[in-house]
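Let's start with one chain on its own, the form predicted alone, as structure tokens.
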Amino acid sequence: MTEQILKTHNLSKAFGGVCAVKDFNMEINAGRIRGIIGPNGAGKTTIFNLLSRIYKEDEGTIEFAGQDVTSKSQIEVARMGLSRTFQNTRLFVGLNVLDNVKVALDHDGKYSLFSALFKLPFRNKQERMIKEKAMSCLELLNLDEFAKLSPSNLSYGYQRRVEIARALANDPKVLMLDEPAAGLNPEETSMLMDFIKDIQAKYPNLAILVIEHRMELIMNLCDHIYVQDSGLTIAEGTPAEIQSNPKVLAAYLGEEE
């Protein structure tokens, strides 16, 4: 029995009286990949923003690694091991690929301002450790050949990979991917799918939660899927169950139940 990492209970959020998410209940265990799908405006990204504590819920609770994190901040849950990406890539174009990954490890540098200003030996040692850890992450994900390049020199698909590598730099327990295939062509989407499968193989205890519109990616990656529509969970189950669910077909295709 794998360890339960993330759980929500009746998670709800409204904006100006409009319900974005209502009574969202989810569980995800270590080593599993779960997906959240639904039409535009279904509340998928709102769920991610609640889980990562960007938004404060109106009702409900969130448990992470056995702890109630409903009152925690973004920084606190991130340091506990919850990492995410966003719909649009958020890489620093003024930094090379290696430095973009090092940004995620800044809090590992436990030296003082005095040490930094005068480049004392302890500071230099800490910086070497951060560089080595970031480089190890790039090597593990086969991105080390791009370490000295600017992200702007990479294809959009590889920029996505670098963003995922940065999210993995802190050895998270949960990796949340918000539309990782957005803007990718079919070939890049297929490569991304293989990349995520490779991550799962290399990080067997990592739980992955994916929002995506590309059904081929969701159906081939996820073992369990939640379907949102107008803030409500209208179905959940295995990919096979979701593909044959009349409520899901109605939400996506406008078919009569």
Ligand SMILES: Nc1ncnc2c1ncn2[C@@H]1O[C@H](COP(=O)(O)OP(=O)(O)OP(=O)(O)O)[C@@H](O)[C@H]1O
Given for the second form:
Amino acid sequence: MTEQILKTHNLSKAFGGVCAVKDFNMEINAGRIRGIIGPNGAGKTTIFNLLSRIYKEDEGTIEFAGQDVTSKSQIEVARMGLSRTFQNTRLFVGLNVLDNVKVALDHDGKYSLFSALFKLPFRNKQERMIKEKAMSCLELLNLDEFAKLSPSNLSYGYQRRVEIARALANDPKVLMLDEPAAGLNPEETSMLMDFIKDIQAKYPNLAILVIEHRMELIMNLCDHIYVQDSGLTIAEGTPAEIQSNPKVLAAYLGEEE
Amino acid sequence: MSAYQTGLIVQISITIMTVVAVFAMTGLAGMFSLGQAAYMAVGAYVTFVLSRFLDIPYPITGIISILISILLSWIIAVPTLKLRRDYFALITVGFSQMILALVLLFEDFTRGSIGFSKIPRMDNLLLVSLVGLALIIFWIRNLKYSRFGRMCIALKNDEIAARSFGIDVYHLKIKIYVLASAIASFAGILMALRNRVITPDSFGWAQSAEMQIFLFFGGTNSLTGAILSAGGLKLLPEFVRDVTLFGVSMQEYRTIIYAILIIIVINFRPQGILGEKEINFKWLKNLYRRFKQSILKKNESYD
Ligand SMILES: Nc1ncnc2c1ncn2[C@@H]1O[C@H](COP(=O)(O)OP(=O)(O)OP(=O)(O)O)[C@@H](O)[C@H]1O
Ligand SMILES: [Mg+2]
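The form predicted in complex with the named molecule, contrasted with the form predicted alone above:
Now the complete complex, all chains and molecules, led by this one.
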């Protein structure tokens, strides 16, 4: 359980003159939940975009599953088991909930375009396996009753859950959630936090990284929190340490009150 | 069946084929191309020019022409599918103009704008067209409901999100574009066999635009919508052939009619007539059930 799965060293990224992330150091072990908090524009999403290789870093290194991944592409790290959600819901329109989950398994599908076009028996067998796997993921997270629905017919809270289920379908090593509670009402938010805890129980080897800008939300979810402000890590530690850190209170909590 | 009717059925089959191919490319994978008619030109010209000048039977040169289309579309796709979508659409227009320019340049072989005529008669053209159409619909339907179809819909929605699920967006798009272009070139061969003459102006970008119009009219997310709208809209001018307006047959106003229809659809039903619906057995059964229920209800109210 103490296996280190993801680690960054002095990760930095600037846009034009603006320093979005500066010398970011983090690490996370399998089976753990860590949080990144910070006000708007602190650079949280940029960190995820660097980790998932949507952006190329200016400086620093990223080590994932024992490999340096700085030269790898977004597709490669995704296939290595680095999974993420986005700040705004990105369920695929035109596919029902089950098919949305299947998409996460499809790059790894074994049948060729040829057997797809001719609907060969091998294709049917593989499709059945993909369906079973996607269905069992939905069942595990108690979302199977929505399988045939179009995502747009679900409430925002359930759309988020389906998105997270989809990100989990391919058994990733790391799950990164970018403000999963954004746009949810208080009730939906607390249900979603329970949902994430439930995931930790059901996927014991999964490392989860959560972005949030409301500190109180992830206080009893995470083991360890990084506090970002204007690209810099101004504090890190256990939730209790963060809550009593004067720097955090000044720079972050202070402005919210 | 009269020659006119056979010719019409073949023509409509060809149109549906090309629109079904465009459905795979634009409807599923979100690649908006205005150059698919150019691949029809490649199919038609390569098949019959080679056949005549090298004295090879046209079924063989037909296969060669499809292979050349595959190669050409691959060459076009490799550099351009890395670009933004709007650049891709522009380049396909340029490509189709280039193909037509080549047809005029090699006038000695293609007869330029006079048209390449004396194409051999094919006795079972109707059968070949219908079987070809059935096969192509079968393929694209299977494509839609396969892992490739799902990945296409995903990347059409959002390429970055698709990549975050390990989908190789670039190579998938190349595959689908090449497939659609191969189908278009097959349709081009059939069109030459039907018309018995090939002229460059039947493969202009307006022809490609017509395919897109038919697709958008039926609904970009519905294969059956694409089929019905292609068949229906192609047939429509035939009904108004004898109606004249300002001394000209209504058929000549085809493009204007299409333009008006598409403006109406885009404004009042932007997802197309069928939207995301597919007309299949289940859909028909539901319709039948609803129909029965409404009749039962009516009877009840009479009691
Ligand atoms: N693609 C980009 N191009 C230019 N600037 C960018 C880009 N992405 C982010 N930035 C800038 O980097 C800074 C950090 O943005 P980021 O989205 O990472 O913040 P965040 O912490 O996720 O904020 P929020 O809570 O609003 O989501 C901002 O100043 C933003 O304007
Ligand atoms: Mg953000």
